[in-house]
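Here you get one chain, nothing else, as structure tokens; it is the form predicted together with its partner chain.
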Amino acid sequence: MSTTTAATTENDTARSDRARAWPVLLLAGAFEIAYALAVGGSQGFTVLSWSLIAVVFFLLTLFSLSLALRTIDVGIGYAVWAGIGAVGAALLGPVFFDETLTPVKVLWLTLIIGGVVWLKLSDSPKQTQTEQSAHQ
């Protein structure tokens, strides 16, 4: 710190907070799994053990996606987020619960799935301009 001048320091820390963007954006998918399963399996939020996981889950996938979002483009973030999480939901679904998943249900959830991150890629027009700005 001593050594180093603010602007390189200041470069490092930009350069470190991109780099720790991503691991945090995907911890963030992850989380949204859970909140999804705990508020399946909290019945309403009459079983208290699911509740409490839910609430949890709810504060640490809010918390860690808007701190990927500080540095990862919103479309883009959002899209990966709202994947893992719809993806990782269909999966684990038929884990946790009584479910089943058929291929006709895997086909309108691809659709589905597919659809929004598709839409919310397309949804981030000043990606090139950010970039440009963060270069300058």
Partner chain sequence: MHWLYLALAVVFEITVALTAGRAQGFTRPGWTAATLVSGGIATYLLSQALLTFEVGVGYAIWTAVSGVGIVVLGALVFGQRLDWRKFLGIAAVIAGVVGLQLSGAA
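For clarity, a rigid core is taken as the largest C-alpha set superposing within 1.5 Å between two forms. Positions refer to the first chain, counted from 1. Here the structure is a predicted model, which is why all the values come from computation and not from measurement. First, how it differs from the form predicted on its own.
With the core held fixed, Pro23 shows a CA shift below 2 Å between the two forms.
Output block for the form predicted on its own, input the form predicted together with its partner chain:
So it's only the chain below, everything else dropped.
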């Protein structure tokens, strides 16, 4: 196998891994939302059922996040994960608990969502020296 073919195969694999990492990161974000809501329901870990649910979702979110961060840069992945958790908990808090969602909160949550989208868009795969040479 030539160097160019090997580099192309390696780059295709890296792109495929990156494409799979984003859905895993979104799943980690969903687990983070569930964890945050379960912690709220646990009332300071004094309600056993909610506390156990919180522990399960905590482990699921960390495991999923660690899988996604194998491919996605830590700074990008962590910011997206935290943003998903924050927005999701803020939007669902009023549904499950006695919380309010004001227009000002919605404005700032929209800003967080915009930041998460731009972070995803900025996460383009880095071209290796071999790949750059192959394109010349």
